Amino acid sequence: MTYCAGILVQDGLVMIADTRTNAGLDDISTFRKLHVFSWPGDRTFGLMTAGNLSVTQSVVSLLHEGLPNPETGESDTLQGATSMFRAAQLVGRAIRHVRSEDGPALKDAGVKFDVSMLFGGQIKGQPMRLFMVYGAGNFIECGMDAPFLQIGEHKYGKPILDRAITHKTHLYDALKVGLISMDSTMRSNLGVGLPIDLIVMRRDADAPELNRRIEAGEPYFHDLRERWSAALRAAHTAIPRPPYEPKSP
């Protein structure tokens, strides 16, 4: 399983991913689904993954190496991209090409051709800007009202970013946020778990301003993780119980 989360707020955007790609009693296995593709001083994005893992590694590769162009003759590339959209739309034909290719076969074999992603990040001099792309190709993207997307395992963290995220937020309290939703799907599937990758990109910044790696044991993590339950607890306890309780005779 796999959960990811981007957070776009007014300073910049926040991209969380696990990496835990197989999960049972003895096959745990775990691998980077956050991808950063950063030309300094021009543009940084940012490319997170969800399902098949041999689908989405070759969309990396084709994002990474260029998608040939029939009508130039010449390799479309993330760098070359002339905005967002557009870019937005290269890493939906590599989706596309890479279904051409390995659909058919992976049919055969009765294996879906499963994938979704969220891709995000900005030109310099154009808008910091975040998609999420289905395995069709097509492509939605986060606005004001609605400054998060999500892909995976969603359902846990949703309801704390529907909760406390807003386009106003700080850009680390979207952070510490993104992380307590991580840890909201940690506790409920078993599927997704640590190390957890992030980075944080601020708004007309050269280059990513934060870009890590949260391991088992991380004292930051592991605070925010018994803090928050120490504060679910407390604040349940703090909430009257319902006046439904019948009275004794």
Second form
2 protein chains.
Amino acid sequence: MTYCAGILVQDGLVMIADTRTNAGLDDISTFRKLHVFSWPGDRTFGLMTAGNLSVTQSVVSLLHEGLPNPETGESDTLQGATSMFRAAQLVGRAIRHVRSEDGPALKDAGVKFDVSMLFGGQIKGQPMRLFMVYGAGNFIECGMDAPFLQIGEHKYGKPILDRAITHKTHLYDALKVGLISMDSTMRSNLGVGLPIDLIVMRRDADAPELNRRIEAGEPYFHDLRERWSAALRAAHTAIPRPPYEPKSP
Amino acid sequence: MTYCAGILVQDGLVMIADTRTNAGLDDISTFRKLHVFSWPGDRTFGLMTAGNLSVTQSVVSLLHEGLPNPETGESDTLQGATSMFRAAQLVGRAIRHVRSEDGPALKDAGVKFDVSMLFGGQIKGQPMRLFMVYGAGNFIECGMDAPFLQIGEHKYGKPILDRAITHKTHLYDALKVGLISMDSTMRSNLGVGLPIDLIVMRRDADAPELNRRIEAGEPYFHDLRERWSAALRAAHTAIPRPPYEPKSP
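Could the form predicted together with another copy of the chain be given as well, to go with the form predicted alone?
What follows is the entire complex, opening with the chain shown before.
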């Protein structure tokens, strides 16, 4: 299982991913799902992956190596992409490439080719953008009305994003709410777990402003979880009971 | 879509169901998914259903009519069940009966036979129990460690139940938290909507204590939604921002 959220606000982009993978509940490991591709001063991309780990790792490797372009005979790379749109297309092409190579054998083995990715970032002088790329290599773009995208086990953590995130949310409030969303998911689904990887990219900056891993016991995240729990408890306690209870005779 | 939650606490049982059904987003209707079978003084059962409406309605009709028992030549009914376990088995048998009658034609038509139900209640002098019955007619029972069960779109509303419900929760606090859980689901998923049907059964009572429909605009539920929103906003606002932001030079 996996939970990743990308939040694109006025001042920049936050990407948060858990690191738990499982091939069965008795085979749980920690793998990085947030990958940063950065050429400081020119472009920075974040890629978060959900789904079959062999597929997603192959896609990441392909993106590092570059994809052969049969028309030009050269390799297409993220560094050479002329726009975020072209870069997202390249991610989609990498997924299709892995599908064409591994898909038939996976199908024979009864393994579903089931991946999704969040891809975001900025090329100098161009808009910052965030995309969700599907297993067929097609993709959608995050808009201002609902300025976040999620992959993996997204439902537990969606209500707080729905309520708290707007385009104008402060960049580090977006990170905070993303961490609350991650906390809600981790509490309700064992398939999502610490550590958490995150990056913060400020719009028009030359490099990621923050690229961090939160481990178990990290004081701020521990405190956030405690405070959020206490606040929720206080919140539902403060709501009056339904006035439907029949009066005792 | 559907969201139903059953909460079994020390003092009784709460069952809450939404009423929205959709055959495509352009074909949305309101149907009752919470069905009450009550013989006051003897037994009361609540049945909540998720999945294909033609299947679930057939199951409910069968349970009202009684299921032919090939061994005795008579009809088995909920009124005649000798225990909650036997009653839950009867619900499972009704699902299997519909599967054997409608399953092949549904399969031909490419329609999945996909239902799940929550069945709870009490027979006089016996324990109050709550079950989740699957599409194959098998079932599990709610225990004291996690004293609730959910069907349908259960993920959005699970975090608050995980946090707030214990076996000792007051019966009407359980109802309140169930309504918060429903609210979280409705906000994040258009497939779940008002009105909400609910029953409250107090343990060892002769009849359901409350059997109510909450319509849009109901003052208590409206107030609960407003308060919960405001409290969540206050809660995440009160948590300090992550201390990771680099200091300006």
